[in-house]
Every structure is written in structure tokens, then in C-alpha cells.
Amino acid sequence: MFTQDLPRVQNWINGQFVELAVSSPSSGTTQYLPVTSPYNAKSIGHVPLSSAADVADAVAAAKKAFPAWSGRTIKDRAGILTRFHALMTKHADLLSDMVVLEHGKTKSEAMVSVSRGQDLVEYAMSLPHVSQTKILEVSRGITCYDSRVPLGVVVSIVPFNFPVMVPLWTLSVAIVMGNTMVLKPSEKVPYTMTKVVELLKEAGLPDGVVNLVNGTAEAANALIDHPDVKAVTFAGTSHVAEIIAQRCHRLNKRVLALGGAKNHTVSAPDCDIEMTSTDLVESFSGCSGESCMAPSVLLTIGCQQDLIDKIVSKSEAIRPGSLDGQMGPVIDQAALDNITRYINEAEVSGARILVDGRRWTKERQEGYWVGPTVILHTNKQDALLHEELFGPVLSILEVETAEEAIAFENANPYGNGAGIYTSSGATADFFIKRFNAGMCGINVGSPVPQEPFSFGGWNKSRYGNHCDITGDGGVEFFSMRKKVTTKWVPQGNASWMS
């Protein structure tokens, strides 16, 4: 793993690294801001604070290269990919270990989200064979079909979470289906995108198709503004997601804005014990719990003690360690006071913590720790009920009956995730027609789809354009649809040369 600081990094416009263009004046005169190891809290570098005149030279840049690249082939677009994807195989432990240094992560779960991000590029590279549109001779003499179109320069703002995967999630398809893009890394982890376009210029791709502009929100809301921007991804909290959709919108632009989640998972008294218990505990706290697919409340019909002691006995297991533990650290120093003071005013209000991951914050003398925390809860207003926590806390409750946990499902603003846990066809069903939300699994603790199935979930989570953001939702975002009705009128002196 990199132990050593990294150097500053810089902006990737037109296929190289630049420095900034001009002062921030909303910045004043600090223009980097340190990035920080989660695992030591010691800075590894900085990243630059960029302003509207960096967004214009990137989004310039897009600009220039989108219609060379929208004139190729789909195929040879997609081509391009499948020489990237080799060269992440390639590179695929330097590039973890750059995720584990700037986010924290073990080092096998950087490994499979940069493994999970190179599933996003095959299922890009397939696009020619999956993207086509449709033809019909709709009456006698007249057909119809339609074409998938570019959009031109698209904006992806990216979350901390995930550096590789959720940046490939858009990237991959965008540029396949024709479009240019300008993306954002989060200023928490911007060191690892740096690696990847590197790899994506050696792959082949041409100057100024894939453009990083780092920054806060000042760069952010420069890119949704500027003129040239076509459409916008974004995943990240809900009031941000709501924020940036409504802006858009004002815009008339595409928007495809990601909120957060409260996941709720159901287990019935005829679950499995071994199977749910080791679910629930490596989804939870899996990713230290920063993933909007962690299932954050379990309800269990009835009296369930022997599942809750297996949850227990396996979460108190977790040992602390990027590298020779079970769990990193969360992503700062803020993430760790919001998830501690939760998990305190849980306390005060009565619910009993049958782990207390605040043990490892005081047993680590460096870096944002926290480790596994099991909440069983007897007041169903506690606000880990209901409110997102982005950490690896599972809060417990007892209902009574099937339609109850149904009904306290229903009733949360989000609409991500859920899940059902049962040995029972019947169950199951009962349960997924009912969940309120637009991932569902049966005995799955994260129910995340799988291409060519979408990511996107709804109500709080969702905003925007109503297309999911990964798989068939994703071609959909990033491409207009021509459609073309045609009818040729016979040629009067026609002949067979004709």
C-alpha cells in the first residue's frame, strides 16, 4: 500500500494535467485543500479548490471533442473500452491501494469495487450489441425507426464512497453512447480518478472526451450552469440531490440527482439464522457502513433473540484494520462526531447498544474509527429509525406482525433499498409487492442490481429525470431518441435499373 504523500494534484483538461486558471475569489486565497488518510487522519496531499474559469476550460475542451468522438462508430467507441478494461486488470492493486489510502476501505473491499467499477465497462463495451433501436413498417409504404443521439457534454458529480465504481458508473456509458463529460471527483478522494484517466488516454481515448475538474461547490455549480452542459448525474445526500435537481431543472437541463437512503430489512420468524445473520453484519458494516445500499434497520416480526445474538456475537467478531482487519475507519473527522453522536442520543433515550462500536475510537490513537454498532431500539421515534447515518450501525426493532413492518417501511421518506428475509415463497412475495422501494432482495443483504438491470431507487432517493443511473437507465439518460417516419414515393418511369 502507498504510505508515502502524493503529489499535488492537479485538473485533467484536453488529456493532460494542469494547474489552476485563476485565483477563486469566493476561496479567497486558499486554493488547495489538504486530503487527508482516513486510516492516519495525516495528510497524504492537496486538491485543487477550482473556479468557473477551470470549469469553462474543461467544459471547453468537451466541447471541441464531441463531434469527433459522437461521429465515430458506436463500436469503435466502445472498443476504446475494452482496451481500458485490460489495462484496469493490469493496474487493478495500484489503483486499490490508492482507495485504500485516500478512503480507508480494506484492501479486499477496494479490490471488488474496482472489480465492480470494470463490470460497468463490459457492460459498456456491449453496447453495440445492446443498444440498438427499433425499425417497423407501421402501414403499407411507411416505416418507422429511431436512432439514440448524443446529448454533447455531460456533468457527473461524484460521492466520496466509492472512487472508482460510482464514477464508472456514468463515465463508461456516457462516453460510449457518443457523449463528452467533465466529472467531479469528490474533494475527499480525488487521487484515484487521476489514475484512471491516465489509463483511459493510454487505452486510446482522444483528448478531451473525459475532462476532471476538482473543487467544492463552487465548481459543481459552475458546471450545472454553464451553457454548454447538456446533462447532470449526481449521487450524494438528499437535500443536496434536491438542491441540484431543482437548479437544473430552472436550466432546462437533464438531471439525474441520487439522495441518500434508511434500508430497511424485514426478517420473519422462518429465516434462516446462519444465512440473515451473516448477511446483515457484512452489510452493515461492510464499507464501514458508507454505502447507500448498507441495510441500516433490521425489523424482526416477533421475538427473534437467537438471530440478534448471532448479529451480536459476529459484529463484536469485526476486527479494526485496512489492511489486516475486517473494517477501515469512516471518511473524516465529522462522519465520526455524527455517527457518535447518534449512537449517543440513542443511549439517553433509552435504546440498548448491544455492541458499542465507540470502543474503537478510543482504542485507535489515530485515524476516524468507529467500529460495528448493534442498536435494539423500543421507541419506534428514535431518530436512527428513521434518519440516514452513512456508518456501520445496525438499529434493531420488534414488530408484531408482517403488515406493521410493512407499514413502518412505507412510512420512511427514502425509497433505495429493502429487503425480506424468509425460507417462504409466499412471504417473499407478500413483502416485495409491498416494499416501498427500488431495490428489493430476498434473502440478500445488499440488493444491488446487476447490469443490465439499473441502480436508482425512489422518492427521497431519486430526483430529476426519472431513469435509473447504471445499466439500460443509464443508455437511456445519456442518449435522445430520433425517430423517423419515412414513405418514398414510386419513381414513374421506374424499371428494373431503376
Ligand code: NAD
Given for the second form:
Amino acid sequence: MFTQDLPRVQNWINGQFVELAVSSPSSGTTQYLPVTSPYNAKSIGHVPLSSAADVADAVAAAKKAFPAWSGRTIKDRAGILTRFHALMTKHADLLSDMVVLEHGKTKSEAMVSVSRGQDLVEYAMSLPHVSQTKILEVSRGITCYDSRVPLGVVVSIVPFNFPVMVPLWTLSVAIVMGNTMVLKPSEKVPYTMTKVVELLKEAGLPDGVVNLVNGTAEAANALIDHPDVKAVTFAGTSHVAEIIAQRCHRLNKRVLALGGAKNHTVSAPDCDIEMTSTDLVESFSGCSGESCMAPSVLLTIGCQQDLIDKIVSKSEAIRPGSLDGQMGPVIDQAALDNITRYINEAEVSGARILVDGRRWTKERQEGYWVGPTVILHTNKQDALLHEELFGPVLSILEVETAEEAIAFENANPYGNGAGIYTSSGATADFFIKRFNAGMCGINVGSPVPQEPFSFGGWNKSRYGNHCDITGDGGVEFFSMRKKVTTKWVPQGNASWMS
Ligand code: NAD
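Okay, that was the form predicted alone. Show me the form predicted together with the ligand next.
First the chain shown before, then all remaining chains and molecules of the complex.
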């Protein structure tokens, strides 16, 4: 559907696409970066590198829109998202084609990611009903209630791996709660959100309520530092999440910065081999492993050769491509080099490469291809067992006992997801009580909570002073509580302490 070289991306400020504010950015470097399709490594267009001047324009537009937007009823605001949801359905094919093109997902993965984005919109549509607050007569004639007040201009800095879904984690709840937003898409996948903001406008969203500023760290930092920005959410690598959280803390700004992940799954000897192998292969290779909830380490309790054999045969059956059941490329050359380096290092340290995705790199002439890779480790110190890779690689390690599996998982510095495969409720309970992760699964490959349950990890997978980014976590993050104490009936000599 797309020809190569789309029009270059523009920022979206005050309801229209605009060129960069100044002709040369403050960094003095190039103003546009090429955007490439991971399928063939060819340029599809260019993304602008915004400076503090562009950020100032976007924040000013969001600030100007805030009084009227926050003054509307929550039902009114949610009603616009209802129309937006219908437009997403109408344009789901186009949105998912854009995700395929710029991100490299398969068509069915892209469709699911758009549909998951719609689930987030649906939750925000329900907020008039579910975000109600408390009211209580606390003593005779005295009633307390609290109400939720929006923060003002909020910022969302998002990663490359889900170009529609992750921006909708924050955007949907933030605006229904009455905030206005400046969002910085990933410079690797800037096109899809340009369609999303057009659909928001078509749904009736007033100009300035949602703005897009494209670019890299310079734009992100200018957004964080801007005095009119009240709160910042981020999702990306732990290294950057930590830097952003610290920067916000210094400025006393509300921040939730989600980081990377290393998710461990345990297979007990009584697990269902067919289900476990199917789930794990789909989950570690799905979206080419570029999911913060992908299971990347399998700990088998004892030798489970039958399970490993099934994992190997199902992984080997996957073919490269963009169709159903196939697997797409990874995002760019840097990611491909990184994944290859980790596999090479594991091999050198004595691990057995049971399925070798590096053959795809050799076979495919163009694009960033590495196939599903299954590695059997014997050295517990191998980096692949501990560090985030963000690629289609499953590392398997045999442990002797449930206690050893838990100790291994608990020692991991991240804490996004963890899972157990078993046929025993008691075994499942043992692990769920002990996993050191925010999102846990029983017989589920990738335990992503669905609305109304909130999304968020622990430890190095989350920085900042709030817990979860979606669901009621998002409502809490994107609002302040105003507590009101009232007395309408005169009580003679009674005071509020009566
Ligand atoms: P990234 O950290 O490289 O970039 C994320 C965003 O931050 C981008 O918009 C980027 O332009 C910006 N950025 C990069 N460097 C910056 C800096 N020094 N200062 C300010 N902003 C900066 O992450 P990525 O490669 O786009 O995404 C992959 C990572 O995201 C993985 O680690 C994955 O686990 C993580 N992720 C986590 C979650 C979660 O919920 N925990 C969700 C999605 C992705």
C-alpha cells in the first residue's frame, strides 16, 4: 500500500502539522533522521529532530487548550474517545499496515497491537463510570468527599516496540481525566502516530489537547525541563528510565518511567508439554521478541527433554515474513548486531545453540533478520540469562528444584514478568507467592494484564514514584485528589471536631 519514501514526518501542534520551529537545531547537527523499514533496510522517509523551540510551541498549545478541555465534563471528554474508537476500527487496516512498514511486525501482530490499543481506549471511555470517588458523612452534619483534578500539561515519551498501543497506554486516560498532552514518539517509528492524531481530530478532539513532538533525547529533555510540564511518563530501556526519573525528581515533577525486562518462566515436571511449548515459542518469538513481556529465560525443573524437543521443532518451523504464523525482522542494524553478539558470546562460553536464528541473517540479502533462537545453557553466569536482549531468543537452563528456580528468578534485577507452567495448583501457588515481578502468569506465555487490570513491573523495570501505567494506576497518575469537607446545616455550637 505504501510506496517508498513517504512525505517526511512533521510535528503536530495545535491541531495541525507544522515544520520545525527554527531552521537549524540548537545541537547544530542534522535536522532529520532517515526512517527505515526493517523488512529491507531501505529508507521510507524522514523524521524531524525537534529542539527546545519546537517543544515550547507544543507545550504552549497544550497549556492554552487546558482550561477549556479540563472544564468539560468527563462524560463529554470520554465521548470523543468513543468516536475515536470507532474511527480506529474503520482504519485498523491502514494503522496496522503502517506498523508493519515502519516497525517490522507481521500483519496479524500489527492488527492485534491496534486492537489492544483500542482496549486501552475502551477503558478510558469507561472512566465516567469507574473513576468515581468517595463521599462520606464523617461526623454529624459534616460530609467529606474527594474529587480528581487533572494535572495540566503532561508528557509521554514512548519506545519503538508498539507504535500505537504504548502511546495509547497514557494518552487515553490522561486526556479523559482532563489533562492535555505532548507526546514524543520513538524516532524509529514516527509515522503511525501521525495518523492517530488525525483520527483524534476527526473524532472531535479540540486543537492543542494532544500534540506530537518528534526527535530524540534533546526533545525529550526539553519536554521534561519545560516549567509548564507537570508530569512525565516514559517507557524504554532501564538506563534511560533511570536518567529520566532522576531528572524529574530534581525538578520535583511527578514521573513514572518504565524500564527494560528479563522475564523468567519455570516449567515444572508436571507441565502440559504441548501447551507449554506452543505458548513459549509464540511468546518468545512473537513481535520478534521485541516485547517487554516476552519470556526470555526458561528454567526447567529437572531434565525436560521432551519439552525442549517440542520447543526446538516448533521454533524451527517458523519462517521469515510478514504473514500469519511467520516472524518479522528486528528494528534496526544496531539491534541485529547486539542480538548476534549475545548469541556468539553464549556459544563461546559453552552454551548449545539448539536453534540458530543467525542463519536468517546469512540467508536474507536485505533487512534486519534474525530467526527464533533457542539456547541451552550450562553456565549460570551467561549474560543471556541475566541481561535484557529484546530479540527472539529463548535461553534454557536446567535447575534441580523449585527453590533453585525461585532463587534464580529473584536474583534478577528486573521485575516485569514471571511465569510458571504446571498442572498443580499448589506448585502454581508456591511460585506466584515468591516471584519477584509485577506481572505473573500461570500457564500463560506472556502474562500481560488486560484492562481493567493495570500494567507495570517492579525493580529495574520501573522507576519513579507511581506504580502502574494503565488501569487505575493511570487514573491515579494523571490526577490529583482534592479533598473537600462540607457543612451545610448550621449546628449551633458544634464545631468541626464535634
Ligand atoms: P529507548 O530507551 O532507547 O528509547 C525510548 C524513548 O526514549 C524514545 O522515544 C527515545 O527517543 C527516548 N530516548 C532515548 N534516549 C534518551 C535519553 N538519553 N534521554 C531522553 N530520552 C531518550 O528504548 P527503545 O529501544 O525505544 O525501546 C525498547 C525498550 O523499551 C526495551 O528495553 C523494553 O523492555 C522497553 N519497554 C518497556 C516497557 C515496560 O512497560 N516496562 C514497555 C515497552 C518497552
